[in-house]
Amino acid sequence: MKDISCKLLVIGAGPGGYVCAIRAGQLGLDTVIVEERKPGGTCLNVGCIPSKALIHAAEEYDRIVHLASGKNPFGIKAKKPELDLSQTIAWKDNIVGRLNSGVSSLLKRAKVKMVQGRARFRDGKTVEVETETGRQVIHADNVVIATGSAPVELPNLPFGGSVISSTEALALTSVPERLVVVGGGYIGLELGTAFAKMGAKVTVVEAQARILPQYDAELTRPVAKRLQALGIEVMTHAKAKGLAKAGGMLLVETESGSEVSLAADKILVTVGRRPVTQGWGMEELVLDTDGPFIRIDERCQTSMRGIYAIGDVTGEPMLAHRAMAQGEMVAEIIAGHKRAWDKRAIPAVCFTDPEIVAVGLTADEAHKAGIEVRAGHFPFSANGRAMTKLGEEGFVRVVARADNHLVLGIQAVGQGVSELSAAFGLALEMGARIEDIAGTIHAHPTQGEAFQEGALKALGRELHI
């Protein structure tokens, strides 16, 4: 094969990689992107998009089940529904396929050359790719590493058979009768909740003191309450030890040190994700690292000139929209624009039931940083739109500096609050004061009013509570 030379080579066509390549193409940079699998990466193919499709299908099924039970205030009667999970998965796969095609079309429109295969560095400027038709050598002035992350595998619970990762969970064509989820973080709870709504008996095993330990306890309390209502058993201070010899059982060490056996048709291990730093020739480079991650500066530049890294391979938070923002920025830097990375306004969304959104600092985090704050907390139980949707569980919380009222953070938990994340992020990005939010007219009746009311509460001017 004839060697390829380009201005920019992007390794990995996940959210960060393909956005970087598209923006570079728009800026007129001669760009090549290499991807071993389908474009879109983990998020589009086996993560964000398919999981949200499954979560939505589970919510629809659960809603009809409750209507059929007659225990609803709407006066609606329905017949008990049936679920064909294989058809649900086919619908999910169709969505993923359409988005795959969309990404490919966007890359083509931006005049980005796509090379499918496994990339490996020869040196800092040269990469070879094993394709179906042979070895392709690519020389690049600049390289962006966007290799993403993969599920963490436990030594005592290797993936295979009944032990599955989120990837396999999203491809199941029948609902397991008994599902044990190892790990009470957002991935485990999102999928565990979905399968519980579809009829599985779900048990969550979490080593720490509570579920969703990355969020503060006030935010996670409504989620814990909902898990209980769904019949999901949560075991905290519990460690998965491995499979019982007899099979079909997971051995768990409890807080007291005793060992119990949990019956399980499937064991979903969701104990985190690790950066993909193996298999692409990192050993041929001299890159500084932060633990398992590639170290970058405020321009996503690595310790080697002309080599950038973006997304999950560079550390937390492992979020697709973080990778996208980094990718867009790096493309502009390579094109000669002046840009720098600022991560203060990255919303994190947990698609549990109810949903959680957090952006910026909590009051506790601000106090630890030596900042005096004032905070406003407004419950959805006082919000008319939330009441009409039976979504009274949860609240919006606004945290601001006590001296100049600059908004430092916004958090919320409640039905559908993921859609408020854009407003929360914008407020921080634009440097809003709580007076700015309080003085903005919010449409009535909407759940967004709770955002304004939270700001009013922080000012001591609350109207509806």
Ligand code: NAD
Second form
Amino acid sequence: MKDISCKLLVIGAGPGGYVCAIRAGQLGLDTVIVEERKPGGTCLNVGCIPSKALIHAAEEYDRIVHLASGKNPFGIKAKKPELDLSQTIAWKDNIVGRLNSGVSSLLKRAKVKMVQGRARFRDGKTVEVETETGRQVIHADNVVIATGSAPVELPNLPFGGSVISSTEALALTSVPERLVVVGGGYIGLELGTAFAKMGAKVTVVEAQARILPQYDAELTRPVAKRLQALGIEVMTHAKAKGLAKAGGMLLVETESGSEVSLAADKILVTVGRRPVTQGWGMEELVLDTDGPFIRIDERCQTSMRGIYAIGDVTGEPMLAHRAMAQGEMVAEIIAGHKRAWDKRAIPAVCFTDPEIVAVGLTADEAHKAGIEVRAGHFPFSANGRAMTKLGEEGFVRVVARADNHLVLGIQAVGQGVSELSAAFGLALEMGARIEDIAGTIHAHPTQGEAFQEGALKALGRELHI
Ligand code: FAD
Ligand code: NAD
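Please show me the structure of the same protein in the form predicted in complex with nicotinamide-adenine-dinucleotide (NAD), now that we have looked at it in the form predicted on its own.
What follows is the entire complex, opening with the chain shown before.
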């Protein structure tokens, strides 16, 4: 097979890699992208998109179950629904398939050459790819590593049989009767909640003192309350020790140091993700690292000239939109534009029930950084639109500098608040003051009004509470 030479080689076609390649193509860079699986990476194939499809289907099912229970206040009478999970999964796979084709078309339109197969570094400027038709050698002036992440495996609970990762959980065609989730973080709670709504008896085993330890306790309290209402048992300060010899049982060490066994048809292990940095020749380049991740500077440049790294392989926050923003920036840098990472904040959304959004600093984080703050907190229980949706649980919180009122952070928990993340992110990125938010007309009746009211409250001028 004839060698290929290009200006830019991107390894991995996840959200980081494919966005980088599309932007590079648009800028006229001669670009090649290598992907060993399917375009779209973790996010599109086994992450963001399929999980949100499953979460939505579970919500729809749960809503009808609730209506059928006769306990709803709307006067709606409904029959108990049935769920065919294999059909749900087929619907989800169809969405994924359409998006796979969409990404391939966008790459093609940007004149990016796609090579299917596993890349392996020969040296810093040369990569070999094992393709279906033989070995392809690619020489590149610049290389972007965008190989993403994979689920962390617990040594005492390796994947296989009843022990599954999120990838297998998103492909189950029947709802397990008893599901134990090890790790009460993003994936464990998003998927654990979905399976509970679909009828599984779910237990969450979390090593820390509370679920979603990356968020503050006030934000996670409504989520914990809802888990309880859904019948999900949460064990905190608890560690999975391994499978019991008898089978079908997970041994768990509790806070007191005693051991309990939990009956489980499936054990979903979601204790974090690790960067894909080994087994494909990258380690031989001896790039500087930051723990297990590749160390990068503000231009996503690694310790080796001409080699960049973006996305999950570079560490937290491991979020698709961060990977995309890095990918776009690196393409422009390679095309000669003056760019550096200058984002004020990366919004984080947890698609639990209710949802959590966090952008920028909390009041505690600002205090720790020595900044005096002024904060406003507005509950959805005082928001008309939330009341009409039975979504009174939760709030919006606005945190700003006490001296000049520059908004430092915005957090919210509540039904459907993921869609407010755009307004929150924009406010921070535009350098909004509390007065800007308070002075913006927010349409009525919407949950967004709680954002304006939070700002008014921070100014001591709240109107609806
Ligand atoms: P990836 O998406 O992991 O893509 C890397 C690609 O590189 C893969 O396609 C892989 O096959 C390929 N690759 C690796 N090694 C090689 C090689 N040697 N040769 C060729 N190809 C290679 N993030 C959010 O922002 N919002 C969410 O709602 C969300 N939900 C999630 C739900 C789940 C269940 C999971 C698992 C993750 C979720 N994430 C979410 C995280 C998100 O998926 C990642 O942050 C994102 O995919 C990272 O993008 P990336 O481009 O860095 O890497
Ligand atoms: P996570 O870091 O969110 O949660 C892991 C949890 O497991 C933590 O609460 C941790 O305390 C716990 N834990 C660790 N070891 C344990 C053990 N031995 N026993 C019991 N508990 C243990 O990780 P995740 O849920 O696997 O998700 C991985 C990453 O994927 C996230 O960090 C996030 O970046 C990304 N993600 C994002 C979204 C989103 O944006 N909505 C959704 C899913 C995943």
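Shifts are known only where both forms have a C-alpha. Residue numbers count along the first chain shown, from 1. Heads up, when I say rigid core I mean the largest set of C-alphas that superpose within 1.5 Å between the two forms. All values derive from a computational prediction rather than experimental measurement.
In this core-based overlay, residues 342-344 form the only run of three or more whose Cα positions differ by 2 Å or more between the two forms.
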